[in-house]
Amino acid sequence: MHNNPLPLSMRERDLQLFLDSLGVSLPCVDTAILDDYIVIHLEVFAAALFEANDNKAVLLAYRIQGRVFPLLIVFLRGSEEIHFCHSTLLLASYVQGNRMANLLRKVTDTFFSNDMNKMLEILEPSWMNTPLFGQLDCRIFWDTKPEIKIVTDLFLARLGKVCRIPLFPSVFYYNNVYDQNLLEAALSELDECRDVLVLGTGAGLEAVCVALKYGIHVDAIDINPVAIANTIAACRRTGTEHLVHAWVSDGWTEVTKTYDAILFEAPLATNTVDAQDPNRYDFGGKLLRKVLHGLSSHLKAGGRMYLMSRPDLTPFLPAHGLQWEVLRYFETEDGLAIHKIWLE
C-alpha cells in the first residue's frame, strides 16, 4: 500500500509559486538516491530579479528522504563592496511535522557552518577568492501584514481580521505612503465599475483591496513574474483568488480588453542615472510615457485611470486624448500626487 502525500500547507505552497515564477523546477522525488545538498542554477531573468552580479544565482537545496526540499537562493551583489546574499527559503513549519522542520535547520546549519570559501566553491566556484563584505538576507517576509489603514479597515468588514500578505524578494514593500495615498483617493471612486485593472500590481495590495470591497473581476499585470506570484499568493491569503486574474505584461504588450477603472502606482520619473530600483523609478519617465500614450485604447467610455506619480504629467502626455486632474497632492521628499485621467 502506498502512503498518500500530505498535503502542502499555506507557505509551501506560496513558496512553489515563488520558485515557478523563477523558473525553477525541482528534481522528482527519487528514494533511491542518498541525502544530499543539491545546487540548482538560477535563470538569467532570474538571477537579474535579484540584481546578483554577472547575473548568477544558484538555488541551494536538500533532499532527503527521496523528496528535494528548497533551502535558500544565494547570490553575490556589488562592486565596490560585494556582499554574500542568501534568501532564505526554509518555512518555519513543514506539515511533514516539526521533525522534518528541525531535520532541515540543521542541515542548513551544518551548510553554514563551512568556511566562507567552501561554500563558495560549493555554490559557484567562479565565486571562489572573491572579497566579501558581509552578508545580507534578502529573504521572504511571511508574517508581513498591512498597516494602512484604510486596507485593515476594509479586512477587518469584510474578513474579520487583517491577513498575512507574505512578500517575495525583489517585490516592493506594500505599507507605503503611495499605496495609502491611491486607496484612499480611489477605492471610494470604484462602486459603479465593473472592469478594474491593477497596472504594476506589486505584492497585489490594490487587487485584493478593490476585489473584497466590490466583489467585481479585477485583472492584474506586472512585468515582474515574482510579484504575479506575490499577487496570486495575497489573493489566496484573502478568499479573492476567483475575482483576479494575474498575469505578466510589460506596460500594455498583453492587454487586450478595456477598463471601467485602470490604477497605477507608477515608478517615479527620473533623471538620476544612479537612481536603478525598477520597482520606485522610471528613468526618463520612459515607461510612464508609454502608458499614457497607450491608454486611449484600454479605457471605456467613461472610464478613468488612478495615477499615483509627479504632480506635472505635462511631458508624458499624448498631444490629444486625454484630460486629467489631480486629485489629491501628498508630501514627500519628492512632491506627489494622486491623478484621475479619462477621455477627452
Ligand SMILES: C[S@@+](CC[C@H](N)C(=O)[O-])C[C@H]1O[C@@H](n2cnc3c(N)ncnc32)[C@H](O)[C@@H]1O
Contents of the next structure:
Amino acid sequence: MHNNPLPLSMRERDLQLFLDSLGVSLPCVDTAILDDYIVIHLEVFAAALFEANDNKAVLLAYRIQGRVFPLLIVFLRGSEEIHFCHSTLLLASYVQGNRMANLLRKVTDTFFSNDMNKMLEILEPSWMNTPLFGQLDCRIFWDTKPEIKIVTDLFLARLGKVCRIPLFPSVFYYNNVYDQNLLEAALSELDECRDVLVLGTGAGLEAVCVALKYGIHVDAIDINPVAIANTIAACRRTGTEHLVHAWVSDGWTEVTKTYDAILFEAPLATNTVDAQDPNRYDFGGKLLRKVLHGLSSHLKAGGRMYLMSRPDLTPFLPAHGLQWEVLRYFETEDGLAIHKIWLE
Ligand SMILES: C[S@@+](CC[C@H](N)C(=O)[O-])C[C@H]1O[C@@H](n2cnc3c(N)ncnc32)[C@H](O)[C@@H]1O
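Given the form predicted alone, state the structure of the form predicted together with the named molecule.
The complete assembly is shown below, putting the previous chain first.
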C-alpha cells in the first residue's frame, strides 16, 4: 500500500507492515486504469510461510479510482484433504471513509459469489478442478489481547489498559503457557540489564514487556519476517517502538552484539519427521544446539540466557563454557522447564 497519500489508520499501517513482510508491493496509483480485480502472486518464501501447496499463494486486490486495495490472500493447503485457505485483509474502516469499506466488502462478496472452480481459475489457473475438502479462514486476529496475568498487570500499571495486539497469520499465538512461565521466571530478574535480546520474538510480547517494565533498549529477532512485522505492530500499539529494534535473523546469523540477558522461548527439539512447524518444532534439536553453541559469543560478562525448553539440555550444550540451572519445571504433555544459562 505504498500508493496512499493520506495518513493511514493504525490497522492500515499494520496491514502495510504485514504485506511488506511478505514482499508484496501494490501497483502505484494510476487513474487511467479502470476499476477491476488484480491478482498478484506471492514470492515462494511468503507462500512457504503459509505452508501453501506448491509454494503458490496469491493476493487478490481491487483497483478503485486508480488506487489498489488488498482484499484477500488465498492458497491451497493439504495433501489428501486439500483446503481452500483465505486471509481476509478487509478492514472495518479506511481513512478514505466508510464508502470505501462498503465498496471493498461488496467486491469481495461479488468475488465469492462465483462458483469455486471459477474462483480458482481467476486466482491461479493451475488450481482449477482441484478436489477441495473445505475452506480455512487464516485471517489476521485484530482483537486479540494479552491474557497472561504478569503481562496484563504490567500493561495496566504502565499503560492504564490492556491494549489489543494483532496476531498475523503464521505467527505463534502469544497467550501461551510457555511464554507465561518464561516471563514469570525471567522478567523480574532483568533489573541491572541494559541490553536485552529476544530470540524468536514471534508476535513481540516478551520484547514489549521488557521495554515497558524497564524502559531499556531491546533487540528482537526471528526467522519469520511476518513475526518481525508483528513485533513492530505490537510495539506501535504499546508505545515501545522507540525502544525495540526487530529484524530477521536465522539464529545468530544477523546478530553481532553481546547482551546482559537473552530470552528464548524455543521451538521444541523433536525427531518426529512430520513435525515441520518452525513455531513449535526444531527437528533434531538443530536450532537449539546451534544457539547454545554460539551463546558464549553473545553474552556479556555476567550475562545469561533464559530459555524455555525440555528439562534436559545436555544433548544440546557444548562440552565446555556454559553453566546452567533449572529455574522451574512446568507441566505440559511434554514436561518443560525454564533454564538459566551463563558463562562458566
Ligand atoms: C515457540 S515460538 C515463540 C514465539 C514468541 N516468543 C512467543 O512467546 O509467542 C518460537 C519462535 O522461534 C522462531 N524461530 C524458529 N526458528 C528460528 C530460527 N532459526 N531463528 C530465529 N527464530 C526462529 C519462530 O518463528 C517463532 O516465532
